[in-house]
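In structure tokens, one chain follows: the form predicted alone.
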Amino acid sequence: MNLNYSDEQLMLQEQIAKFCSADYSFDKREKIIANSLGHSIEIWNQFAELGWLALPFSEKNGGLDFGPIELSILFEEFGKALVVEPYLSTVVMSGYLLDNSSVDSSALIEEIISGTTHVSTAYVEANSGYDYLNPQTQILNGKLNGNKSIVLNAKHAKYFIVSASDNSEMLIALVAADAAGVSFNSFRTFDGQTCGDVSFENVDISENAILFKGDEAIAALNEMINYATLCVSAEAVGCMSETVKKTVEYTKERQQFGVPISSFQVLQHRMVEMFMEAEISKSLLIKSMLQLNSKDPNALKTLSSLKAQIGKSGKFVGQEAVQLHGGMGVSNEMSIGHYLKRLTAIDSQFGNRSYHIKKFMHL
């Protein structure tokens, strides 16, 4: 098995790393979060100019036809910089469903790639746990009724992709955000993301708005969640690697008793444990992205083991880093606490550690 990136993939990684280092500093990120949008239009337009918004789309829809490996590269670098731009919701989640539907969505995909339109996928419902395949939201007699929770980037979406049922089968429909009967309540999560709860009351749904039906809808939603799970796992690996790096740097600078605290053996052992947890997660990420890319039948089992490991390693690395930074670790002025917040949020996205351990056992 070749574990080396291709020249094209290395160029992509270098480009993203340089951009994040030069144009997405922690101070700039904090200013982006502080504004009312919760993301930067300027940065989003730069993503479009660099071609990043086209990465996973098929060539027939104007994309670059890149897959799990390239998305993992992108999100690992995003994790290092704590990028808050709504790439996951618009490009990965909504983009996957639009790109793989038999309904022609090329015009909308072109708008996404150009950076002019955001689309959000509304599939989570309150009190449903991680059961995404039995929505209480319904489409009956051409009318959509129901409520969706924690919809990423809901405030800025021009369209919602909504999972629903008609009592006999599952449906996935495209709904305009400004359609009569659509309302939402926007809020910020503790890790800086913009989300919303969306309600649909007697919203008109035409037959042309149905992207998937029945078994195809179930398969599409499952595959989209698999891709999104891989992406946030790669983001977590990036968060952990940067957290370890920043912690080592801090302990070399912080002095106690006239010497750097990095010279204390007990702290060295703790940082080695942090490094090992991050590396175990990185190894599982590599295996997962390669298996998903090659459509290996064991890919889903590896993906669940990766997400379960992320839940364990992310918590450990983040908490250890905060402790080793002392009181400064929990201050908003330092980035280290923000990595812990993001790692904590990632654990709960697309199934937490407990959920994926159970899923692994049944696959």
The other form holds:
Amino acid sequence: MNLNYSDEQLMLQEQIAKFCSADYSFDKREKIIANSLGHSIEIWNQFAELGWLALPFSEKNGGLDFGPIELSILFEEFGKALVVEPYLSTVVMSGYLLDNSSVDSSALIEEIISGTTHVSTAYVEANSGYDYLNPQTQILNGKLNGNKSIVLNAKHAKYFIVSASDNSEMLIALVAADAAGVSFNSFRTFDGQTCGDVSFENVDISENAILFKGDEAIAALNEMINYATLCVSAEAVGCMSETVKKTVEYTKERQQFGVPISSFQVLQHRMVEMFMEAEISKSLLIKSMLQLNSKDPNALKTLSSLKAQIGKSGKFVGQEAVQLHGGMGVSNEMSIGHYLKRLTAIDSQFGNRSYHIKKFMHL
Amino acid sequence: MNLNYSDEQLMLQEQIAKFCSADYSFDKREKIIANSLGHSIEIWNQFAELGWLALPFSEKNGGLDFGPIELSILFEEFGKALVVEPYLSTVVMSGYLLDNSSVDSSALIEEIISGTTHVSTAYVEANSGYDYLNPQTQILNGKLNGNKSIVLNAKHAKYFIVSASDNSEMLIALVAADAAGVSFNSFRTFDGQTCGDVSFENVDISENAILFKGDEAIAALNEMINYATLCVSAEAVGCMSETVKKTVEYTKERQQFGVPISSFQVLQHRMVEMFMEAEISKSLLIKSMLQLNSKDPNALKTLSSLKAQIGKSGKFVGQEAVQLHGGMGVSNEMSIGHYLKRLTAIDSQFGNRSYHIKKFMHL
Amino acid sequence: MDINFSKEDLAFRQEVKDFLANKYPKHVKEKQEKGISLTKQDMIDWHKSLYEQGWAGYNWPVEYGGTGWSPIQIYIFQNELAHAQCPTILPFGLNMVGPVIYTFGSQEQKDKYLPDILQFNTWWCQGYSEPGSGSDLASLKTKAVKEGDYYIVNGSKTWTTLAQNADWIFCLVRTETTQKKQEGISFLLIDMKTPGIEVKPIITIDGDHEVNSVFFTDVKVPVENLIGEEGQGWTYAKFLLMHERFGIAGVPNQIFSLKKLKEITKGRIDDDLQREIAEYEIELNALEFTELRSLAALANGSHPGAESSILKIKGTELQQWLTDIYVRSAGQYILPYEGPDGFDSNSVPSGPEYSHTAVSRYLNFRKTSIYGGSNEIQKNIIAKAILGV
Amino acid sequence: MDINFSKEDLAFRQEVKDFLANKYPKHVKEKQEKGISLTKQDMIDWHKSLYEQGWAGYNWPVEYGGTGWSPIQIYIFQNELAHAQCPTILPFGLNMVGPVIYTFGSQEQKDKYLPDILQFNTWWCQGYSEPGSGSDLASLKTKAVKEGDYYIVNGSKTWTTLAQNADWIFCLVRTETTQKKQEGISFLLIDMKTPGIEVKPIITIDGDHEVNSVFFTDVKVPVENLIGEEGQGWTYAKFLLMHERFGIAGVPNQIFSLKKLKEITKGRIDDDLQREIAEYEIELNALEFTELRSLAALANGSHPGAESSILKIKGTELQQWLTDIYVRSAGQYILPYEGPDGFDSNSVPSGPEYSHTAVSRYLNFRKTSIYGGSNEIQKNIIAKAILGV
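Switch from the form predicted alone, shown above, to the form predicted together with its partner chain and output its structure.
Below is the entire complex, every chain and molecule, led by the chain shown above.
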């Protein structure tokens, strides 16, 4: 047993942390969100140059073949800086499906790695809740019909990866966003990102656009969600530790009754509780990424425990941070409320606390 | 709407409070518990003289015909002083069944009111949990057979009131404790009272010993449990308010770091939270006793909400009180831990928080 | 003791119901039911309908044009309004400055301000908090220096709710620098049209523009706008804070919101969610009866005291809990965000309708445990005033 | 990073398993499995079996007769012991005074005390708390006045665990009255047979006699029983408190206890209970890995620091939670009370077996958030040492 990052991992962490603190200030983030795109092409290109977009892809597809540990490192740092760029959607989610399909997607992956192309995975439907294995969307006779919800970064996707059913088994298909019959509405999300409703009406699907079929489709979708779950959990851990740090700093500066409010014992203990929540969440993150990395038989149970804990701890840390910031906590100008927003969003994604406790109980 | 006690009710409250503070000190209680009986005959006789043992009985049976409000007043004061005398068992539970049976029990009730006789109701079985409507105990061909658990004050009962089944309907029978075939083992309870396992082996039951049959038996048992639930809830409210009071007093006296520990903000807020829990519990107690009194259609739902709240608030108040007393809190010599014990016992009786939340949801 | 409403109370409730059925402005009603934001004029129409019914001063004594209702009547009134999904009755005039004026103001001030407050001819806002004075309100720095017939006011106020709509602001200002910070504070009424006042929006985390910063630069305020005595402002402020907490538990709105939540989640098999809703409901019942106990005490002649702090704390905790249950019951469909100008697409996102407002409400309600004296301050108050520690 | 045990660790684990299978005293094992209280001799037999295996000093360096195990090995060892339901290894000699003696004691003291500690020839107890000094330990008043070759000790200690069995007590005593209360404290070893010592039982709310008051009246203690320097006792005490917290989270025992609870509640339809157990299990997993992270840091050469306060707080919170779940899952069958002398009837009450011990354990565990530095004190430590506020 060895719980220390390797030198390579430490270097990666340092690189990301340095980038975020130098090039991703909260003010800059606010400007990025305010632009019509909702994220920054410039930043995305920097990600490409730094090689981050290649991180999880297999070597045969031009990637670095990094796994759960490195992704967790990346997302923990992203969480600290509240990065809004659609790494999760394009690289982790769509990337996983493209990289692991038996259909050769190396050209498209090359575009992703170079930063020129976004791909979004459309697997949620308006009535699906967290059950993504029973899509109402259908592919029959080479035609795709159906509606998808909460498609992350839909607006910028050159392709959609779509889950569907042919009435006997599950299919996962790659569809060009500009194909005839594809339309979408894009929405801002409350945490500074974008998502969309995407409709498919009699869209032609050729046989070689089917990335996965049947059990393989189910396995790929499950595995993709697992990776995404780990990533947002790591992001939440980053959000939490940064939130605690900022709250401690704020209370040291903020004076009331002639003293810094950090001198009030009630606030001190509250911050200690926040700190402990962040720490125990981090513990489950480490356990989870290591078990996923070593393909431990308990890995999925641990992953559900992590996501469940994140839901509870994230809410506590985020809410208390706002409370301890007082009026400033509810002001949109301050970063602190945005951590609460992102933590709230993360709990809702890929199964919330309640969902994962049930999963934990049945695994 | 009028939420003020009547003058008569205020007088009753004052009388009980005066008695408890003058004649029921914690030291005296400890001596009462230590004696072999587990309660005080002298105190019981005083209850009789003060007329309290007559309180809930109907006038036709020599009682005062007082209802939920007066019983709540009595038990709230009992809770403050941690009274261990078996009022609940003899007067409330057995008393209700005797008073409401169509079989004339006026002679036995007279004995109860005069303080000479105890009667215990045996309705729990080893495997029944909180479901008391499906007894395994049977009455067939005039013979009672079965085993009852957690029979309060079993040791001193001259009679048992026993729930049973004749394989087609429920029966409630009155059985002399010295009848052939009746045997029992008595145990101290952790909250300073006593209970017993009672066995019935081929005990003769005459037709006029059957107090209730069928739907009437079910209704009587339900109603008896409702009364008992209200009483212990009122007792818990008394326990809580006294616990808060004692904790505030203790923290004002206890010096650490050169100051009374009541000056620490964390402890102040904790006591405020304890106080609030006691207050909202009291609110539901008032709502509940009034609704039971006016036979409001929502009375049972409110009663379940009260018992559920008592479970949560009582635990919080009791545990925090011990914690704030530090080492003294876990010392058996101090009263404070005994409030925690009684509050813990009360949650377990007549359905705990979990049970009553479910009941609340389905009513 | 009697839990039932008296015959008179029941008749009164019917009267309120009749008003709501017949005289509650239809256009306001429609918007409220559809969840559409109200305009300033809608709010004025709503308040004027109450005035025309004679109910604007629902918590005022009869001599100042109020109803003189008993606490139980006020409770019934508020319940019925919440049940009918009426807009909030804005507190700034009716619950805050109004009672201060009729309690501490001069006859001229009463004559000048009270009728307009009742008729909602003037929209008031509250100038209490400052950037440096939140929980420590008494440390406020906005200065008012007397020069002839005027006070010259300089400084700034913050978190000023709906200042963008306001005609008048009532302010705590420092007229003297004293040893004890609670002294030297005065209570001043200021016309928002006076030169030198600037209102800047503060956007809150739910994206809304509800609160503002208000800046005062050499603002000339006639001395006759001073309430009571110079330097006694803190006394009036405390009086007002007590009144502000009346009804702050927000029980009627929560009952309504709970009812909707139960409809939304009906038949869903999330046992834990259903159970949590029951747990919430139990505590809400407890809070409601705690408020009734306090109303009963008021009706018995006692003054609102530190008990109102319990209602503030528990009320806001439960409100926040409820908005959180809404968020969690909506799952991932909470993500698309409807800003103050609607969705940034012409279409409404998929997913259940309530999911589109769940997060905004959740975020908006974070403030409730901060404003009106943060819950931490309320606990300090209870510790001192009730527990005596 | 690697989550798996190394080959060496696995071999080590097997070694521990073998010991438990073959050399763990049978009579102790039987009593443990049946839940029968151990006698003093049982405890001695248990510790001696560890000594004979060479494992008594499981957390001691090799040079003092310890195993020199890595933190991970200690973790494995403790886990296996808990899994086999072994008795606690008493901390007073091995975890507390032992490390103080080998770190700060003289060669003579090491020679005199350490072998007996390892062999469990002497039973130690801890003289820290006093009636007036709980959380504020440094305010202790027990006095030791030097007269010739002796200290004359007067005062009293309280909450002294198992003092009734102890041969020796290590005490913090005041040798000087100083400005700063942390100064002037010394660390003294006292033979319990010395005249003038009186031990009086304290019965705790679970009915047990585990702790005591210890009174000192003119007790003559040879000066050579002083550890280190006079006046430096506070330094040694802090060192010891850090070590005391090692393993205080009690994870292995909780894992075992959880396993039993799951067996007990298997198949029961209380959804909410099952869910709560899952919630508990998740937090226990988190705590376990938090402890592993801190062990990894230790193995990397860092010293136990304020992080151990997290383990203390979370560990005791979870232990208390677990005992509470036991109580609630047993319903009303918790009522009959088995005192230290058994039930006061010859029969065992009806109801599930675990219900008879549930409340005693629940009540017994209330102390864990109070002793060893209350959880409030731990939070103060974290606030200061980690958050810097």
